[in-house]
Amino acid sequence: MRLVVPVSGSDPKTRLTTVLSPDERRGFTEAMLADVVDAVTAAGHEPDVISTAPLDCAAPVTIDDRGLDPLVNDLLTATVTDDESALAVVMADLPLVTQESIERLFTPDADVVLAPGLGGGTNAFVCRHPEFRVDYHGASIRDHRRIAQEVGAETVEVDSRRLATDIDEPADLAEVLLHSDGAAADWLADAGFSLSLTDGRVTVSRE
């Protein structure tokens, strides 16, 4: 099985612009990527990190400036050619991910295994069906269910909060400090972020 971690390295995490500078967004992206690489490696897999720009990473990084859909679909075409081959894709902004959650992703032997994101995205998948393709626009988990059904792929979904929690918005940062003790949580703490209780909801504040 080939396992790919795609990441936008050129101008990452633009929805965090209100709380992080461009250099900080890049540093935080690298920290989240480190958490994902650590979890994948601990689960016994060697990740192929593919980035739109150079990044500081413990794993080798391949530079590819294509968009996510053409990149992943070309990888599917090249990798999944028969029942013995598989491609796994795990997004780089999942700092809550652990060895155990990665192992859960690989446990089912279905044609397509999907890990939905909380906002309707697809945060990870495993594909063993040569006709399955991706479409990450909009509510991609719905599109991927439909595409898998159209090509006759047996599909299983993994219900995992750690795989479902991707970090895009400022409000998401609280999840990292609440539920992770990895590189991304350390990065936020070093940058002055801490948990704050506002109107009964946990958010973050910055010194």
The other form holds:
Protein chains: 2
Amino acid sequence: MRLVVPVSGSDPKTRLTTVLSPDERRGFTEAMLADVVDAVTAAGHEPDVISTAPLDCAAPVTIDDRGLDPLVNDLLTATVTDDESALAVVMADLPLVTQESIERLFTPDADVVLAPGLGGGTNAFVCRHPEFRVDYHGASIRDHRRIAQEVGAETVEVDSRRLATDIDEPADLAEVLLHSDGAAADWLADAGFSLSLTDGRVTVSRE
Amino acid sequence: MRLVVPVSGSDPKTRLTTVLSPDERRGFTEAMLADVVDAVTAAGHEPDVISTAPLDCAAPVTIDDRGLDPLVNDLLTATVTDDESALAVVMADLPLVTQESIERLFTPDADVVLAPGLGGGTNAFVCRHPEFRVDYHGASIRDHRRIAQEVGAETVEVDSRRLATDIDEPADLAEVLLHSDGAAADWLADAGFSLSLTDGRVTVSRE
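The form predicted together with another copy of the chain is what I need now, so please give it after the form predicted alone.
Now the full complex is given, and it begins with the chain already shown.
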């Protein structure tokens, strides 16, 4: 089983531009990555981080500036060569993940295990089928269900809020402060973010 | 174990006003409620639906126009009188729930089991502790953690995307079309809604 954490290190998290400077987006990206690496390591895996540009990380980082689809599909081709081999891919912007939520990804003994993200993405998967390929563009969870079906791969989905919560937009930051005490939550608190109630809805504000 | 599904039947889902007429908001609310009642029933429970106004529903409906906090706190007082009794409350706007996700709510044998909603809400809970009370205002999951701690109740949280996904805003509708084939998904399709890709993000459009 190989476990890869791909991350965009060059100009990460552009949808947070309204609330974070470029340097802050990089720092917050590294903090989220640290949470993912911690959870994956606690679950007994040795993550390979593959970044488009150099990043600070406790795990080994390989630089590869290809897009996500060619990168992951090449990894699938190279890694999942028979029924005994497997590749797991866990996104780097999931600071709510815990040892338990990562373990749930590996519990089903299916050809393909998908962890849907909010908004139609695919935040993590395990592949044990040599013909499965990814297509992260658009509503990727639908494409991944279809691709798995087309190659005859038995597919299971993991029902995890922690795996589903990828942090892309300012509104997502509240989830980190509500449900994590890891590196990303510490980073946000240090940067002056706190929870705020607006019109009965929970959001974040900054000092 | 008593299982209650509270629902606002009078002017439901006002944050969907921009995309649904008042009659449509009522119809969609009934469809989401049907999905919740189906999942709860499939998991072996007999739900009591408590609505602020009459609604179509396959389960028995009691009309009670009190706010959510006094209603649920009175139910807790009346139902959870000792260590052998329990009350479960499952919100009515969770059309992604399945038999399995409802069963996960009842798996931990803790005093209080909380299912967090996205945005800081509490979408479902099971209470086996006579002193636990609710406060749904604001970031209720934090208040419920605090209240449970104050009364010395052992608390477990269920990590379920399906229980976490309450449908309040137009953007939430995409989750229904992506992850359900129940009554609410059928209702949306019949009303002309379909998934749509805008700037690489998944949303819904209407014919």
